[in-house]
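For reference, the chain that follows is the form predicted alone, supplied as structure tokens.
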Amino acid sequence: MTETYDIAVVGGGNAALCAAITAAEAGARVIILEGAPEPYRGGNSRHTRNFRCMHRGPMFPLTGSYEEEEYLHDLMLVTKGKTDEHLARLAIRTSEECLPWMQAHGVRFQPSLSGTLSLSRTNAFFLGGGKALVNAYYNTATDLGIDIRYEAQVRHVHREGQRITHLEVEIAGAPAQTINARAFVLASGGFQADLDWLARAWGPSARNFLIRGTPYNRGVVLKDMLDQGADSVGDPTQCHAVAIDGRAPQYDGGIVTRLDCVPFSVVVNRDGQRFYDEGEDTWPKRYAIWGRLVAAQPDQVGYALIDAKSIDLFMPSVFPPIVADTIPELASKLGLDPAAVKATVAQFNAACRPGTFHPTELDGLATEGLQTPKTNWARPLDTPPFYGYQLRPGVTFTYLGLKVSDRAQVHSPEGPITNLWAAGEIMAGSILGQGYLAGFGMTIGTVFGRIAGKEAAAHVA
């Protein structure tokens, strides 16, 4: 390709859209690189939900208020202070003029339905879901003249000093050709689809994931930044895992594969043990510590049990659970020793203490002396059928990333690369140093696809 664009943005989903919109309407040429096939693009944006939102009223499909300090401190709680503060405030303050703007380039929401009520205040539901944003964006995207190519692999990034010069790319599977561009934005992703990479990180037992969000994210772009000298940030073990459904596939299985239930059950390990509180807050902010804890038992594998009193209080799987007459039927279904999962439940059950159950709040009903507590939603699981899923870790997406500033900008030791920006999952790192917060990769999207594209835009002007 001998043409010269203004700005070449690698990716195709809601960051790399954001940017590439942004650039394009600031007057840019802009081409996006997306890795995917056609029916496949958008990265994990497809699998989204929601955008969680700082709003100082209401505004729709948002109720009340969430402003600055309280996003921070649940940011705070989930990262335990492992955050980049400046970085995580701007992030917050400017997800506020963001919802309008994703409005205004054809995002439409709809209000929180059932199973999600309990963040009709902080979370911004996408009416179609991902899928239907990215669309959207597509769609301006092509108005705005922006070229698109798809099955576009990115195998180099070519840097002289603190400039990059072109970028090699192999599309449709044809032979390596070069981009030239004046301008760069990186929004490719973290590596969570490379197996081996995540194996080098967790060792061997990372072979048991699964992948819950796109296979096209295997961070070559990542790597070869990396490898000449990029500033990184973010601990290559630290990821956003969830607990998902055990016959998920192995890449793509989105968010219909993640289960929901944990709150309201007894969960325990191959051994038939529990090794966490399954009360410890509300799920938005404790979800994505699922994933590990179960990454951490004995073949990677845990086992959520319900009773009929609560399977209708949460978002089922795709998949049908599995159902038994008594907790030894369906501990054998499952695989598990029926003793022994028989006397955890027995012994969970007579810890339990009368209270008001509320389902959508924090209702400190909580057991009592147990090693192990549920500190709310503690009920006895005695009302067959009783119900049971298999959870594996998710993985959706990782945390080593490129280390940017409040401009997006990537640095390496020498200073400022001083045309290559950064956005999305491929620098969340530099804002979540562990842990997850519901909606919030799409806020970091969101918010640093728009400085990325602004302030490439400006260099190129």
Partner chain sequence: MSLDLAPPLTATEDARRQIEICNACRYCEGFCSVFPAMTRNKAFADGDLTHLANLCHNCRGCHYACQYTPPHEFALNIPAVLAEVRQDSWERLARPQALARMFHERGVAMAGLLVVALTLFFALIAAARPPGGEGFYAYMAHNLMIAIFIPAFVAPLALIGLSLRDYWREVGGGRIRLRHLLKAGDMAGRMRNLNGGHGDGCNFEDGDRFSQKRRIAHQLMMWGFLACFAATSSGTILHYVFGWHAPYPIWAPPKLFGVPGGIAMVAGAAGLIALKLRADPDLGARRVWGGEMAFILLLGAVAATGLALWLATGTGAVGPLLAVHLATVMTLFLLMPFSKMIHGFFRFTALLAEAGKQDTAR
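Can you now output the form predicted together with the partner chain? The one shown was the form predicted alone.
Chain only, nothing else included.
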């Protein structure tokens, strides 16, 4: 039983849904092939929270203005120039018209935010988070008559010359079947949930990484296309990792596994030694580098130690901290050598200087004479009880992806693949070659999802 659709969309997250909805509204007959079972649908979009949006004046729910140059400047800072400026400007410029489109398709935003990050000017926060957005889009897709298949694992994208002819898909464990369509959109994410692939790229230490997002982004389709000679972008050896609570689940821990305590901590490694300036900058700015720092330590673990003075200075954590009355006791509860930790903390405490502590800004309260200084918020750990959290690298996404044109079309060295488009994380490396900008993943997904849907629909019209 083979059916022919106008457009087959591979994936079921934000970008896939934007593409499918746009194509169906243009009159195309669309099928969505979501690899996850229904409760886990939506890929990493489930775990997202906001959308970074350009705007020339106040626009609900955004305040002030955030224009193209400033947005691009922010992107250049995090990527250190590793971006395709043409595509980046396209994503930024188009984000402005996406916001009303999102609202018209059921996405609801928070009027204002009482949380810790003050991003109400640059980022629009989804009411209920990314899963609420995904739900809204699935309802819209259902109302548009789009066929939705869950647990649909696309095994092979069949390419003949510069054309895709069909997909081989296993649905809910059944033997592979053929899905025919006249155009295809790939929006099936990166490969971060494939630990073997991560280990090949990063080395064996990657097996100790935790995956913050969906376990279903295993890069099957990405690999299949790369094997078939599609142009690629991004560094295959790189992934974006942050330091998260070491007790987080292997997959899908999402936002709650973050730990905001590092700037107020003394962070030691497995051997009880400090290895980096915990007070380098405010936490949102330095958060991302700690994944890499912890990944470089023995056993890929770190331990953040704080005292009673600091316990209320950061967002609540999902797991309670380990508590002890003395530093050596805390160390042994954490499985560390008490003597080594005691010595490290004593040395740190002795290097602290009097001054004014200011938790929300760079206060210049620095240690003196330490080989690894702490340049801000350096206060001695001297007030029991003492608290400890284990840190491990949590992977958010990978950078390797398909190279696309500004029409979201997938290319090969022989030229464009005439009926193949890509959107979302699978092509985000074209724009985000390094680092991360909060809410920009959803911007890329929405902008390129809609472009891919529109172009694919025009192709089959």
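Predicted model, so just to flag it, every value in this text is computed and none were measured. Residue numbers count along the first chain shown, from 1. The term rigid core refers to the most C-alpha atoms you can superpose between the two forms while keeping them within 1.5 Å.
Asks: Under a superposition restricted to the rigid core, does residue 316 display a Cα displacement of 2 angstroms or more between the two forms?
Replies: Yes; residue 316 is a residue whose C-alpha shifts (by 2 Å or more) between the two forms when the cores are overlaid.
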